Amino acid sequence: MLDLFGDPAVWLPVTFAGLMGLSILIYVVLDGYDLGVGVLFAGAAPAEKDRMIASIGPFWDANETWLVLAVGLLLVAFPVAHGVILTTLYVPVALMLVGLILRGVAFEFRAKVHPDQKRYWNLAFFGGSLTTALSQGYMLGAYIMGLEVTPWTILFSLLTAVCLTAGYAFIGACWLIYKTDGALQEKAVRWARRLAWFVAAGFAAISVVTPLVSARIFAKWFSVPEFLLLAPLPATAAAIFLALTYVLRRLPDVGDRYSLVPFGAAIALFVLSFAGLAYSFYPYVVPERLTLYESASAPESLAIMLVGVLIVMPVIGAYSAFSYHVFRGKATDLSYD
């Protein structure tokens, strides 16, 4: 059975890398927008915060399932890489977990406490969201820099922490444009207009630094015909960004029928940037140190685990799709009655 698609020592690690990458991408998009909504709490009025919570209430915990799946795939499929990555990134991972726990607790307690104490849990929700987003951005920067710890890599990781947080806030604002109306929707449009340029700056910073980190990546980007194959990615991203800024300038005056366009465009930008990173770092799972094949579990183990993954992953996807279908439309006033 293992030889059905060729050498299992080749196709199984690639398959698991693809499944892990897909899980990470789905997590970044889905939990990215609800983390972004939490970050945007800083600029929202008390009444608006209830509507913002209502817009993510049915989805936020399911969105985090994709992170659990991605880390689980890394552990079982690439245990050596799992050890290297989480050991190097121990502090930001710990901070991320603290932020996620704080978000979850604040989400529930803010609805139960006396109104006079609600502002403290709103602050906790904002703090948990901000801590999680910054931690993930720092980990992204450290990964791009090859998990090396130097003043330069730390500085770049701090930059990506800010840019990814802005990116999450941006996609969160785009989500609110789709899920809300009235004054909050107008405010979300203003947020998205301002944050779009931080997203562009983050993409530019990563695009400049990534090929400079590795001669191998530089060659993959600027050699022919590789350059011609890669060129559609930044060109498409630039076109989407320009179209997005045009739509944001016209919202909400053009009507609610275009309210989903910014969120769709934000997703497309995240997908394109992820595709560029995947292309750049393949076949390494730890940049310039461990390839997929060097760090993968035994093919026999991967084959057994693949059966389980191919059952679990569609179930998670189906549940997520069903919840988004059931709770489609505009967010209503928050109620726990």
Second form
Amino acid sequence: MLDLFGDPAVWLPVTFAGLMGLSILIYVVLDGYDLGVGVLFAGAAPAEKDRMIASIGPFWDANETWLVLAVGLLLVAFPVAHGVILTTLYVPVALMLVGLILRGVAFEFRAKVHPDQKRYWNLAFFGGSLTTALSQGYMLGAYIMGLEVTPWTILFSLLTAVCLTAGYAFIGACWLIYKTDGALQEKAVRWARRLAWFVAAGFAAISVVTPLVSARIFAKWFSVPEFLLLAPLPATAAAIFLALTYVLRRLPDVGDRYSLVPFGAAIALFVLSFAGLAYSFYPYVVPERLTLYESASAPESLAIMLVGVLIVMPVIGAYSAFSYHVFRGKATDLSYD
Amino acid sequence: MELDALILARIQFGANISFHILFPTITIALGWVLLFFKLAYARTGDMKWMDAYFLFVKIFALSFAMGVVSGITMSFQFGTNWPGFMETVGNIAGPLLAYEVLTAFFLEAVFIGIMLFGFRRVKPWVHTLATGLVAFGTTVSAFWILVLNSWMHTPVGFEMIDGVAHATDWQAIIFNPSMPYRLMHMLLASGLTTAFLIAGVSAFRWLIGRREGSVMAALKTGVTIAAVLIPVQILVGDLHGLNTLEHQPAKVAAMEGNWETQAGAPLLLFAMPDEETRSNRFEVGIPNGASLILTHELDGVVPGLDDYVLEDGTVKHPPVAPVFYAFRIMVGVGMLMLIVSWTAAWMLWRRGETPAWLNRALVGMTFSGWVATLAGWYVTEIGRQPWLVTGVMTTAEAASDVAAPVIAGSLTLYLAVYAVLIAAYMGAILRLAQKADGGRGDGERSPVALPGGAPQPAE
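Just the form predicted alone so far, so send over the form predicted in complex with the partner chain.
Time for the whole complex; same chain goes first.
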């Protein structure tokens, strides 16, 4: 049965690497907009803050669960890589966890404490979101650099930390354009316009620096025919970006037309960058050190998980879609009753 | 004790898991109680049930968020602090954790949104269904975690190949010898913790002059659940102990403070175990008590700790004092629960209300479930030492090589955050309990404005 698709020690690790990548991508997009809204908290008035929270309140928990699934898949499918990656990234992981804790509980506390204390929890929400975004960006940079620690890799990781945070803030602004109206929507459009250029600069910087510091990635990018096959990725991204800036200039439009376009474009940009990264790393789980075949769990264990994943994933997709359907339309004030 | 990287990592994991377990312990059972409130309203149409629901759903939401964020910390710490664990037993622990995420986390995470904020957006039966699915999700989550934890205590259904565990029988792994007892013991602990939380909050509201129907309804619910569950818990706890005696005798020896294997061992009510002299000081005990409880015979033979010291002096049993004391704290709180809940139940039955002194006692017992649950977990987890997975790998073998000062730094950070959050959590519950409207939104809405205001028998 396991041999149906060839050697199970080959296709099962590849399948799980794909599933893990998919989870990370979904996480980055979904919790990306939550964290981005949190980062944008810094520039919002008190009344706007409640609307911003309301726009993500029913979703954030499920969004964050994709991170648990991603790290869970890393843990269960590639246990050796899991240990190597997480012990090396010990400090940014610890900071991210504290950030996630503060962000997560702030949703509840800011609505339940005495009004005088609300501002502290607003600060915790902003601080938690910012810390989480920065740590994740730092981890991305460290990972690209092959988990080596030198002054240059630290500098590079700091750059990716800022860029990913800007990316989250950007997709957060796009989400707000879709979920809000009136003055807050106009403000979100202004945020998105400004952040778009910041994001473009970040992407460019990372794309230039990455092949310069990693000989392996340089070879993977700039050899023929790979270069030609890869060219559509940045070209598509550039086209989407230009279309996006054009749409952003015209928003908000009458009758709220095109309000979903920036969010869709932002997702497309995240997917394209992710595809580029995935291509650059394959077949390594730990860059330059461990391939996904070397670090995978036993095929029997992977198979029993795959059964669960294939049955449950579509169900998760269905009820997630139901939840987005229930909370469709513009965000209104959250209330339990 | 020298604070090396291993002990710091253990303190950090212990702190995180202790902080985490507080909140699932509440949400597992509170979800079902909220479903009960909703169904009671659907059946009777009495608004008091919805008022009770709206107060306790806020406590649920808060506890749920605390549980989620502290749970994520746990999942990362397997990798950051205990890489050896997954490298050795990942083939077994991995699928169990994966099934928890897939079958429980997403279910509860998606439907919590509808349960909390969808009341006016979905049909009443959909909202009740969402509430039920969240309760179901938390319980399924507890099931998988306790399967894994029990397997670490009583591992079966695997073979070791080149130092790595490979599953041979998943049914044996899931239904491993200690799982049914541990699962029941934990679910009942959750029921009791929630019952005393509800009773304590309601008694507090009664004491500050809130006498509306919802307060009495919640108080009766809490007291009834506590009074019914505590004798069951005592029975299940005893069965769990017998199961432990069979599979982990060294743990039971530490719980009993019994150094030498003997017939007719006494049940120690108090003692100070001393690892240096390998004996107890200030023993106060009931003759033959331990033998009677553990073997159901007055002169039954009870294993002693000295059996678990190797020829070369290596100690293969857990540290005695923490297990011994934690066990007595757990049992002591359990006895207190029995007395208070039965007294309150009797008063409610005979007089229709609880006197002020008893209400104060219930307020004092609000978080008693936490104390008993933590003490119980310390008994079983410290009692497993020096093993991480009994007979397979020790805790020391699983530790990472992260430097001690780094762990000390992150530990300090976590402890500071947890201290602030516990204080804020209790403060928020106090504030919800004090609010005149029972924490129900703006308190202005009339009952008729509720969708499904009429009874919904079809639910």
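Think of the rigid core as the biggest set of C-alphas that the two forms share within 1.5 Å after superposition. Residue numbers count along the first chain shown, from 1. The model shown is predicted, which means the values in this text are computed figures rather than measured ones.
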- Message: Could you check, with the core superposed, whether the Cα atom of residue 314 shifts 2 Å or more between the two forms?
- Response: yes
